[in-house]
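Heads up, the chain below is alone and in the form predicted on its own; it's given as structure tokens.
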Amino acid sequence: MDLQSVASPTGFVIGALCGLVPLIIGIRRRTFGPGLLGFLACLFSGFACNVLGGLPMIVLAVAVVISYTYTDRDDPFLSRATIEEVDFEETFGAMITRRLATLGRSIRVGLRALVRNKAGFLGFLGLAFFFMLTIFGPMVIPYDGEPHYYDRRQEGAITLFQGPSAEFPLGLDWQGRDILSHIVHGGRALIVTAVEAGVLTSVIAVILGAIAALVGGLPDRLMNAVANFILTIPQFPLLVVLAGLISFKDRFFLALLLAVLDWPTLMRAVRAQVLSLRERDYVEAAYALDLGLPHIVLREVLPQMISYIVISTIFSIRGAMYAIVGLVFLGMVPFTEPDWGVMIFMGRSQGALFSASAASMLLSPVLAVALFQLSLVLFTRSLEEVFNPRLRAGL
């Protein structure tokens, strides 16, 4: 996926075609409102991320539409009819419909919990703002990447730095370029790399932690030894040293390296949780039935830890973003413009610290990073209610 141009007319068409599926199902089931909302959700998601956004949204939107009309009496496993009246022979289509309805109800409950927590909802709005800014902002504000050495120089000024004005709300940088355009275009690569690092960290930690706890023996001791060794090494100084030896031209490689250095903390927590869960009756029953390690991990253990894993992933994203910005600020990562970290690096190297009119070049990316991080932290407040039924019930 091209990081510089995601939203496109092709994506709009893909989103519209994907949105027809929940819309038609909504019309057939006489749930016009949810069907229309599903169409708009698919349209927006497809327009933003093309096929990667449109296809998953079809499943989510259809699930929500079906959940409005799929009642308990239609479910042979939840029916209140007598045992003689219930037909437990379920077709494949009926099974898919039942599972989609369950998913749709979970989504609706999660959305209500998201809105209920004011701080968490504020964080969600902040993340939505940055999503809109980085995905759709480039369509409205073109990238100003060419130097303007003469046409934007103010009379009597010794630099091209300018403070905020009506024409340039965030001012001009050291080459006379619009800082707002760099803020709009500069966040996507940084955010995507941090998200990749956070997700990879969680995947590595969950897999290794579950295997260590469920298998035990030599694999458990070996993974704990490796985790303890990595934890004794200061992460950021090690990144600085590695950056001096390795050229991080591939952002995914940098994300993978951050994940490799960050997984031990979560892995130890996952291992402790799995060691506790493995004593539960349903896990012992799965062992007795010889359902296999993948089934036990994915179907029995992982759902019980999903809230902790998701929140840990968000904090891993937060830490990865700080590490990336720190490396770029030190000039150790050859990221190209536009990039929030590069803006800070170039501002420092071009003397923005010593000019009041250049303050915006440093403050704008710093505030963008800080607000994005704050939105992430606040968003976890709502996630706690989404995954914790006791908090949703107000207990």
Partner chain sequence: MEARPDIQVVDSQSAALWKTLRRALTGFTARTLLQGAITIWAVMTFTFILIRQMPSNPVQIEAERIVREEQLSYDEAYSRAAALFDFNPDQPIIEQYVEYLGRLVRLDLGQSITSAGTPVLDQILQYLPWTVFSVGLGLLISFTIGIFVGMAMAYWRGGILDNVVTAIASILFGIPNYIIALLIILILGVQLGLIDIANALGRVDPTLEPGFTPEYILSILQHALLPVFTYVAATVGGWILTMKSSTIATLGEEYVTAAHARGLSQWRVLTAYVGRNAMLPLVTRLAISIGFVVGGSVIIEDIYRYRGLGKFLVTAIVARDYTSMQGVFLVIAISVVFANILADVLYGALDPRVRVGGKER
Given for the second form:
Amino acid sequence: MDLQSVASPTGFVIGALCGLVPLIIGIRRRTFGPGLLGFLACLFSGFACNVLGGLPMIVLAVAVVISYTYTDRDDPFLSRATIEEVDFEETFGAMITRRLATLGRSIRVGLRALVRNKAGFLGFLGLAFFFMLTIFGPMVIPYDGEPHYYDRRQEGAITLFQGPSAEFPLGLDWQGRDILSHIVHGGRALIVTAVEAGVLTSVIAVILGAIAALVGGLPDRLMNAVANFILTIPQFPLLVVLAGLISFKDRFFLALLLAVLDWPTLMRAVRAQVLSLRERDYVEAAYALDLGLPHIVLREVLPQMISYIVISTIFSIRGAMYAIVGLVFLGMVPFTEPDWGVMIFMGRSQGALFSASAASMLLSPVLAVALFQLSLVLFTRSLEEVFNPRLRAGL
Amino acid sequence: MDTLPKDVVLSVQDISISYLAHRGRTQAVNRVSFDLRKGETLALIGESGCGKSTLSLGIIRLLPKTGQIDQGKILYASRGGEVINLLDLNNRQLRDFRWAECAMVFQAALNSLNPVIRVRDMVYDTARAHGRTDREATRKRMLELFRRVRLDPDRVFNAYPHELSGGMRQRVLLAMGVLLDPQVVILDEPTTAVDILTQRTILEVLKELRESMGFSIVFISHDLSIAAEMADTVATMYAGEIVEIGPVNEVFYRARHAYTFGLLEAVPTLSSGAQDLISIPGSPPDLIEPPTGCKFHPRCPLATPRCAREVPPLVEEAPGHKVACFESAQVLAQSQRLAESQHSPAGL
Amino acid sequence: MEARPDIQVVDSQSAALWKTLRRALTGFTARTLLQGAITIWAVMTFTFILIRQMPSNPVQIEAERIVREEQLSYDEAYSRAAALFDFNPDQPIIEQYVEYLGRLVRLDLGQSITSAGTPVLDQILQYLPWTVFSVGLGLLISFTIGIFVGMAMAYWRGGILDNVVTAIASILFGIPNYIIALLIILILGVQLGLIDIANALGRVDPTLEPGFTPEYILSILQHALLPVFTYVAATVGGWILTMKSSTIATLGEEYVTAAHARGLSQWRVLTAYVGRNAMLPLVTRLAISIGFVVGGSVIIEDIYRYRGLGKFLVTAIVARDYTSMQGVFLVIAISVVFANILADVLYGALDPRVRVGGKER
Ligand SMILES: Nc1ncnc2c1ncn2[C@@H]1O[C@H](COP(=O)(O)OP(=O)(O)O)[C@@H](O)[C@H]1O
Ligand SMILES: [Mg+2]
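Could you switch over to the form predicted together with the partner chain, since the one displayed so far is the form predicted on its own?
And the full complex, kicking off with our chain again.
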């Protein structure tokens, strides 16, 4: 997983190449606007995340472009074809096109819903800002770990704090290093770890919840007992203990650990939902047909719960970031600079908390964390609208 | 000051009610008028969505915040003979009016009882809100009423709602409805969510209560046979309007509106059997952008171009029988044929 | 029976009250207690093993400190540290466990390792009240505010109050509590100088003589102000938003309209019909939060130098004071388990539907 990658010139080229696909399709289908937008979207995401961003964006962009002109020949309401003309044996290509068009339509509807909720859109903009900051920021502002003005420090001063100036918009930290560059570079590891933890939490919870509900019996009781157990131990103190036990040099372990402590709530919700779904005929049918656990989970359960799961994931991300910064704050995990949490820790231990001139050192990362978390929470409002058809209809 | 004929207790005059929604204004009730006499039972019939519940909520002034009464008057003659316009009442007066003068049993009756408190607490709440602070008197009266609706009084009085079955809850509401001896009782589809035996019980106790207490009833239903059994007067509503109103036998034997006739045709009877049922094609219209002219014309088998152009006025074509249909003569002929073939209206 | 109606009413009322209580307590059976005991034991055992797996041990940590401060050789420092504590790091863990368990059944939490001679129970009793006071007060305030404001917002939804408070609540809900604490110090304290931070830190003015004197109590309240305010600010948004959506859902219920139709006063409908039903989902959460009051908020107590149980726990962890750590975890587990039982009992008392044999509906 190359999530650590940042914007690069190669990515720009990859993005441009990827963008050609929706562009050409758009020109051929005479939908120039969407085609061009698709090109830009691919260019942008390829630029940001190389192949990892470019390729998925091709699919999304093509889907949206196609959805503008696609009419389903089999759709009884839209198609003018008589029943004899309709070929029900659709070819593979036709099926792909149909699926893409459906996807494209829901993306468009989703985007519209995203924009409609003001608070949610604000959250989206906030997240986009942090995304740009950590992905494109490093291209503009290189990491600066060198002390400045070391020679000019005041006589007897121990620290090199400096307030904001034209040269250093956010000032200098206690070692005389540029705070702005620390803010730009210090969020990535934190965000990536938090997102990893959130996604892992949901994956674990969904799988365990589905198993508990569908298999029942001993596994069900066992998992409930474990969930109960985890919910009884206070999370943060336990984390502090575990932080002493496990080396968190590799942040992925930290993410995994956070996920292991966080899954019970979602798992219970999934379990309850699956149990109620099981009563419904189509799931029973799928079960009777022996379509297998993965099929049932992926095709029947997930679509029903997607809104709940996504929002729960966001809250897990938020919780993970809370815990990581908290651990760093207490000095319980090894430091890797640059990092917002480390900035807060060092700022406090170097006395920036009580000195007005040094406030920027603390205030900058504190606001960064606060705004990121706030954006996450606000963004869930939009997600609710995107996923909730009743809200989407504007009723 | 408004006046009413001597025996009229409730007079709805030219009432329009609309809801504000995202998509626009829903004209849920459009210029509806009717009189309710003392002891009379008026049945409001019509498909769901035609504004029956809205009208009844409008009468007790309990519309949701998005709904409003745009015009008209609702006159009420109190026992003392004083005539008041319900739209002029302030909140305090409204609270006194509700239940003491006009009680209502809601459509979702099963959900009308607060799940976390006992039946008796709801009873005491109601009595106290109307100044009846003597709990023992209230209790006695309530127990007596429970007996009359064939409930085990003591058990029900002390029960939580979830301990009662659907039919029992419905009767609890009925009994609570007449606790304060109101002049008017509105029943919104009281028999829809219960099984057929419970339905019979409810209708019987309702008739007994009406007999002994003499209140007037607005009975909302989309079951025509029940309406025929209970009502003195029947009003057919379509798309927020009363399109036909008249004495029960007039309306059911000599229907003059194509919509009423359609409803009658759709009723299963013992003689006709299910295979002859003719349902009305299509569904009730969009009340945000209703059709022009007669709102029923898109679904009407007798519709003429004139129906799409002009709104038919509500005219009295027989004594007490008003109808808003340009083709009423044709409909009348058809319904007389139907009535002959079936011997009795609505299968009774 | 008919002859003495008033007595009968009173009788039936008190009898019903007893019945309610008894029914509410049916959730609180021997089985629940046993389950709770097993959970507590499991947590205790788990933490017992876990904390002894942490690298280093109290003797080593103390030895390192002696080496740093007194320039002794490590071996010398080690033997001195070992003599200092009544703790043998080489004793097999299973033996330690059996010993601990044996003392525990006699309700003896043992003695602190690093503060030799101090019973852990005394330590806990010294820190616990402060945490329970500050976090509990914060929870109480924010729950109360949340209930009333959330209900008011639902009632006048779409109005100015709703929009403004929703925005504020979302922001407060979105920001972590320690960030709020830092912002309070940074902005209100340092930048604007509104609060005298230096005098607001800690639990109480150390120069004052402890006792029930007005100055001492005032000082306690003053010092609790910042942490309590922070707890309230960090949690009130969540309560408000939950209560609002719960109330909106309840307002749409038929029984509320029906209550209005019966002519009930606005106040009565709002309390007994809307409020009581809307609060149901929040009560469980409240009870569960009460369980975690005891653990305190480690970071907030650290920032405000408010020496409560959370801060004590971190200190114990850093010093690898096994018995103290163990004691704190045990106390937290007990309080969480009891809070869960409390949640069940409370819910049963408020919602008659769950009382019947614990089954839904
Ligand atoms: N709270 C509401 N907000 C907006 N529209 C409503 C509301 N309640 C009912 N309506 C609309 O008003 C019309 C009449 O509804 P209703 O009075 O419930 O009909 P009925 O009781 O005859 O089934 C329907 O079109 C319905 O969609
Ligand atoms: Mg209705």
